[in-house]
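A single chain comes next, written as structure tokens; it is the form predicted on its own.
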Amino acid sequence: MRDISLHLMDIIQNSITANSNRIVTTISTDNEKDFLYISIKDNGKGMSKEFLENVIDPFTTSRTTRKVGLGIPLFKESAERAEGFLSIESELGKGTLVSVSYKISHIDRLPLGDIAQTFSQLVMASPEIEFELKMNNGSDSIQINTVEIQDTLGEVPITNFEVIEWINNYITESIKCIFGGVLDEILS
């Protein structure tokens, strides 16, 4: 995958497939340690201990349409190439937490990508799911929650074009505000 937002799309799609109705994504930086941290937490069906032990293997998948699952192994590889890690915690019937880190200044760190577009597409495709995006840089933080947005909108659907455009713009501006100057690729 060419950027982190595509990895997020893949992992969040896994959460949706696992019948999650709430998915929280956190993106944070630690400038002193020079690390970018990302986590995706869902309340889906979770994984058994046996499945969790093998989930990094590309030939371990719960899909019935194909026998290969490359999302998690590729995410892990991209993190490790940039001196980071990927870890997964899961409990059957409770949900899953995927955590990943990247050394920000590492030459092999993938660019952040279009996080705003990724989340806008997720909201459009699955408006019934509560998506929450939290971003922080150690001193400033911003979060956006689709249930709170829908409550404010009242009768206007969250999939309304102007609402999706607002979500996209809000996330784009929030990323510039929170990560501008740290994740250089987001300034272009």
Contents of the next structure:
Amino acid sequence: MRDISLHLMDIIQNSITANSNRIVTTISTDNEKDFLYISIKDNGKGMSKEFLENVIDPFTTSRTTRKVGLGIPLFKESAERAEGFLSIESELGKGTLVSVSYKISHIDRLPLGDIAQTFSQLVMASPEIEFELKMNNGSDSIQINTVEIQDTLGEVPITNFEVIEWINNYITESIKCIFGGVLDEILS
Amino acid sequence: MKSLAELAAIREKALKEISLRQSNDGYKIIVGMATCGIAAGARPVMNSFVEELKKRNLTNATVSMTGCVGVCRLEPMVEVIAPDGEKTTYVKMSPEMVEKIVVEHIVNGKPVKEYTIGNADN
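Form predicted in complex with its partner chain, following the form predicted on its own:
What follows is the whole complex; the chain from before opens it.
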């Protein structure tokens, strides 16, 4: 995967497959510690202890069509390459929390990528799911929630192309506001 | 900065347009968005479909995602299901190929044969 937004796309698909109807993604930075934190929390079916213990192994998957699953191992490896880590907490019937960190200034840290495209497309494909995205740089924060957007829209579907474009632009501007100058790849 | 007021304006405009998007009586465009598809570039492909449909003001198609279609080496893959149920599988997609599929398949109803799985040179 070329950037963090693609990993997010991949990991959020897991939450969707686990029948979540609310998925909260948080992207935050701690400049003093020089760390970028990302978490994905869902209310899906969760994993058993046994499955959780092995989930980082690429030869573990809940799929029955094939015996490999590379999403989580790839995400973990990308974090570890940049002195970060990946951890997963999960409880059957309650949901799963995936937390990832990267050392911001590390030469191998992946760029954030197009977070807006990831989210606008997830909304397009799964409008029935509540997506929340929180962005925080330690002093300012912005969040966007698809249920609030749908409330504003009333009977107009959130998948309306102009709405999707608005979501895309809103997130792009928010990322600039919050992480411009904080992460080198994002110009303020 | 974008605001919710703009969203309300989009709502007003959409309500004036008589045909709100119907989701079940048109073409279904389904993009494979598993680890393999994403790594191969499926997201920009899906983005191009949404942009092309918006640009041409087409309301007879919806775009969604699915998991691994099963032929990872041919990703990014896109399935187009016509209103009559006929399924076409496009392989090794790139954003540049999207316009042709939208114009010839979604608008004119003729699948673009050269991009289909039957034409893949392995």
